[in-house]
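A lone chain, given as structure tokens: the form predicted alone.
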Amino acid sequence: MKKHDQNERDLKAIDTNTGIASIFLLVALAFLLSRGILPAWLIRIPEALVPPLAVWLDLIFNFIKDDLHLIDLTRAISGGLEVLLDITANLLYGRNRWPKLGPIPWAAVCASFVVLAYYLGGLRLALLALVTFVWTALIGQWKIAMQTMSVLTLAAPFAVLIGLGLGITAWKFRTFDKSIRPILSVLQTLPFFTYLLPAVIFFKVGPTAGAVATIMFAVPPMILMTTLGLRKVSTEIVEAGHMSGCTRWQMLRRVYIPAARTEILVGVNQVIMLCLAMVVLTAFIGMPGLGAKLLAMMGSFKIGRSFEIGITIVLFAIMLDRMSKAWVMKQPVHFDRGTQWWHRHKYFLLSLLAFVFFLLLSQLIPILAEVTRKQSFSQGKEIDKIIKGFLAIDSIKNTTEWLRWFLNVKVLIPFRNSLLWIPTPAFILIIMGLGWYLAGKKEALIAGLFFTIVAITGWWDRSVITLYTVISAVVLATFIGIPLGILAARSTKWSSRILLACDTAQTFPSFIYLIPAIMLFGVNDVAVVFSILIFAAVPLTRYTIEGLRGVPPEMVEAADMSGATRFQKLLTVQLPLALPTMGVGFNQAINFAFFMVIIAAFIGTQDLGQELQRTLAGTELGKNFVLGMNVSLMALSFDFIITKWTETRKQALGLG
């Protein structure tokens, strides 16, 4: 009876939402039909009415920076970070600073990592580590890889410690948790350029600013996972700790943190991957390493060399991802009392022994210490010739040229112009109407408020172009991701293979997706959309498979017994039940697209990303923040609407 009443209420709510959404859409339609007679201020907000938000923010930032002397504190911190970065840089690639012990031979680093990988995940993971380091050394990229790793080895531990501390605080104090949640939501949707300029202004250009931006970018998931893990600790474990007489510190260190180990280590995995993604992107602010080299090679259109560097980044990403995930899965080993010390730490000793052995051996065999440029096996020029030869094949050339023409002339440009033609109030009403229909009043009003703020910042047209790119890429990605997911979900074998491919693709730093786009389509809107749709298709595929595979078997059997065909079963049973899970995929795809559209500014766009990139050449911190805020507000609007729709749909289907 209660369930029936709840369903009745849900149906009434849906009817109400549909009615009010229709009113919003009808008013928006009235704006569209009367556009020719609308006054100019109803088409776009006049410049005279746009508040100078960037100027006000610059005044606030300058007051904090200069009058409150925050820059003195940050420069002091910068000095300490610079010392630590000099140590890691000296050890890993031989920067001539204290302690002047480096560079460590690549073979010694490789050997110790191989032993560690074997301990964490067995032979396959050890082989992956071996291939990664041998490839990097023999291809002549060891130094630039270690420039990247020198920042990563410092930024990741700092991000973990800061996130752990703030996560524990949020777990202990509900008020702090409630106040920090909205900030974390914004931080996770801010474009990466928004992190770079403050880091440059407060912490100097180069590795120091790169490390700070990387730490800021990677902290939010560590906070969230720490809080989640500590809250999931069972009351039985807590009571056992109290009964054993633990103090508050002992309860935290010996009860709560060990019990929340899995969630905390998942947070560590996310920190490592975000740090690697960001440390590559800090090439835009003078950070040397793989990102800077990739940026330079792509800028000069040396696709072969870009391809080699891309493989190096991907190998490091996959290796670090697999090792950190293996750490999450590996349970602590408990030894009997009296077990000898060397037996307890045998893998650590083996790793140290391998390190020392190859350190000494490299003194006798120089190639184990350093692979010089003449000794490297780089085939960049040859790969360039192969790629150019492949693209010069008439069928390939004609196909890419036709596709570029068709998408540009027939799809993308008309769609962009259509969105730009819509009056601002009508655009906001359309967003609110769709939000009210899908999610309800609260989410529609939030979306309307957020898009209104975007409108009054004075960057409406650039924001619409950004949104056009995101929508275009996600729609096109839908035509790839969902059919691929449906096909893969039919077979357990293919599901596992495609999910493994999705997991691997999600570890790729975003720069990698620009390479095939530039190769095939050059530098234009099609390349931008293509690079984003590859990135966005991954979560769509993944969650389509998971949604379809998660449909209760009894529902499928009932459809079979009723004589439904495979297509009818898919359309009437499987897809409706899988939609809430697929909604999570759509949400991730849109967030990925907003992130990637800023990266694609490197190709050359007319959106917010291009303006954000320009701010890095100066000190326009206010403008940088306003542009980043616009991206964040649009992304959050879709996030709130889709999340609420997913929750409502699950409840209606009795799935959650």
Contents of the next structure:
Amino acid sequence: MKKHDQNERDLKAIDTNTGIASIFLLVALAFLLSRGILPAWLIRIPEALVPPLAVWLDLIFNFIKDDLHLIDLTRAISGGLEVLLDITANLLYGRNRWPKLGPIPWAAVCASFVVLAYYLGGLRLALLALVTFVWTALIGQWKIAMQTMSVLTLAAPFAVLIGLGLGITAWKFRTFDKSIRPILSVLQTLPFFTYLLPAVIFFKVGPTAGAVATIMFAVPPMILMTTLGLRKVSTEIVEAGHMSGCTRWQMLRRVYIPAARTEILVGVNQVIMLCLAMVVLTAFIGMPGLGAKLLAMMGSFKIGRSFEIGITIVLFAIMLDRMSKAWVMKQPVHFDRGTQWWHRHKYFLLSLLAFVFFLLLSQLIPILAEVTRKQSFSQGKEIDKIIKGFLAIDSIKNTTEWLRWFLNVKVLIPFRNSLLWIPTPAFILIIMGLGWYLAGKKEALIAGLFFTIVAITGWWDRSVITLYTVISAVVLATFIGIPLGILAARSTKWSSRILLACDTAQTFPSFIYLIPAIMLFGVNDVAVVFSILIFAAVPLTRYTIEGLRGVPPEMVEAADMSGATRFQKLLTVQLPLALPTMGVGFNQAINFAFFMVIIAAFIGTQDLGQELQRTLAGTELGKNFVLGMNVSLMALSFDFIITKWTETRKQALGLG
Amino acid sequence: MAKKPVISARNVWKIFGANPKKYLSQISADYSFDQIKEDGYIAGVKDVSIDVHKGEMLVIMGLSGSGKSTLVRCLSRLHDITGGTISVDNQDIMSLTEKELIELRRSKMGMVFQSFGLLPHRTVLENVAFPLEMRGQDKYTRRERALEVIRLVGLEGREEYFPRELSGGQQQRVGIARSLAIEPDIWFLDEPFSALDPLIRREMQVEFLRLQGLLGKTIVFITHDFDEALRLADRIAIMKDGMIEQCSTPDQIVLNPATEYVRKFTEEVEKARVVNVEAIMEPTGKPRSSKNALYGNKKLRDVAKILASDTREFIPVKDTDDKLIGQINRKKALDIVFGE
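Can you now output the form predicted in complex with the partner chain? The one shown was the form predicted alone.
Expanding to the full complex; the earlier chain stays at the top.
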């Protein structure tokens, strides 16, 4: 009975929501129609009213930095970090620092990793590791790859430990949990450029700043997964621990953490992948490695070399992802009693053996230690020729050029101009109206507040351009992702294939998506939109498949028995039920797009990303933060609205 | 039963909700479960008083949500109670410090869980040795002791297996072994066999009775299966809505259900399978012929054949020493056998 009343109330709320939403939209419409006669201060916030937020923030930062001596602390930390980074750098690529042992021959690293991969995931994973390392060495990118890895091997464990510690604290103390949650969601939407500048200012340029930014970037999911895992430990296991007479510390170490192993390791997987994505991007603050090389090659339009580096990055991403996921899945298997210790630890010993063997062998056969430039198999120029030749084929060229022309002249530019034409208040009202209609009062008000802040910061036009890129890319991505998802969902075989492809694509550092875009369209707006589009199409496809496959079979059967055709079934049963899940995908697509649009700045956009990238060269921390917050605020507005919408839809459909 | 109870619970309340202590002080004991629910609180255990004696097997029976699992968690102080007192060996367990409580559990209590509660990352041996490890026993002695209990529950040869490599029945044997590792005086079993298939369940019950015959522990056993309760219990406490409806021997519960609720439970039970000859025995004025006397500790069903063929109105009853102790009315006994 109570439940019923609740439903009634919800339904009524939806009615009033629609009503209020239409009022907002009507007011906005009035603004639009009367734009010609509106005074200028209603079209854009006048310059004079824009508060100098950046200046204020700079004052605060300087106070914290110099007067509170935070800089001394961070410099001390960076000193310690630098020592550690020097060690990994020396070991992995022979940087001339203590302990002056490196570089370790590539064959030795490769061999021990192949054994490890075999232990974790069998022959296929071993093969993947082998291919990755051999490719990297033979193509002549071992050194730059190891530059990247030297930061990763340090940043990932640090991020895991920090995340674990904070996650445990959040799990123990509700108030701490509640206070960090909003910070975490901001951190997860903050554009990566905003991580970079403070890292540079507080932790010097180069690997140290790169490592710090990477750690900062990778910690949030680890915190969330740790807390989630600890909460999920079954009460009976906890009670068994209590009844066994565990003290608090014993409970945590012997019961909770081992029992939450799966979630914690999933967190580790995410940390590793985010670290990789970020390490590649630290190229923007002068961190040498794969990212820097790729940046340089793309900048000088050396497609062939970019392509090769791209493959290296992708191979590393897939390998690290598969290996850490295999570690999640790896369940302990028993040994019979009396098994010898060498048998119990055979993989560890084998790995060590392989390492030593190749270490010695490489003294005799130098190519196993280092593949010199002349020996490398890099085919950069040839690939260049092939790709350029391929793109120069008339039909291909005509297609890409027509597509570029069409998108630019017929779609993107008009869309951008019309968005810029809308008066600021009307824009905010439209966002609020849509928010109210889709989600409700709270989300609409938050979105309104956030966009008002964006307007007040004085970066409105650039924010709108950022938004325009995001929206056009995501809309175009739905034209690809949703039909692809629908097609794939029709058969189990294709669903799992496409899902695997999506899974794999999601492990690629976002940077990679720029390569095909630049290849096809050169350096312009269309390439930006195109790179975001493929990046955003991945979650859309994935969640479309998952949503459609997740429709309860008895409902599909009921539709079949009602004599629905395949199309009717899709339209009336499957799509409506899959919609909430697809909403999750849409949300992720928008988040990805906001992330990507900032990276694409390097192609030459006119949005917030461009400004953000410029701040990296200087010390304008305040401005950097204002710009970063603008991106974050817009992304969060959409996130809140869509999340709320998917939740209410799910509840309304009784999908829990 | 002049012996002192091992566990003694008096007017125990366990209320779940926002501020249970304050709420409990405002209500009176006759508040119904539904009234409390309307106020936004759940009465897990409601004014329960119960004693468990040394060496006794008390079975707490009830449907899901009746509060039986909550009650046993109060007795082991996995839950802190809202009102009343619980003492174990004359010690008020609510007054124990964390350290004392840990000590109590390390030395006196063992518990078996419905879904086993095994630590997935530890082998059988490590799981069984876990409580010993917690109290800081050295590796060698805890290994010896663990192997001993593993043998006791019939799992030798599986010491190095991980829980997921075992069947449900085997996993519960590990749970039982773990709970016995510290040689507890008090043994809590929370629906230990409910998650098992009927055949395995039967087998485990037999096994459990064998163990209890060997060890003679004080046991609090929880089940929702009335047959299981009848088969195992010295006494049964039937719970509903957090309250104990009746607490008595299986005979008494079947023959004299205290409430309508209990009567409904017993309705379907084949009473002859539960009731002993002794339970319906009446004293004889003067010992008549002890010819063809029945053993008093036999179930009625086991003597049904004799009851059918022996045409005397009263049939004599003897104890295990063949001493005459009374007689039963044949018609009354047959009524029970045929379930009048």
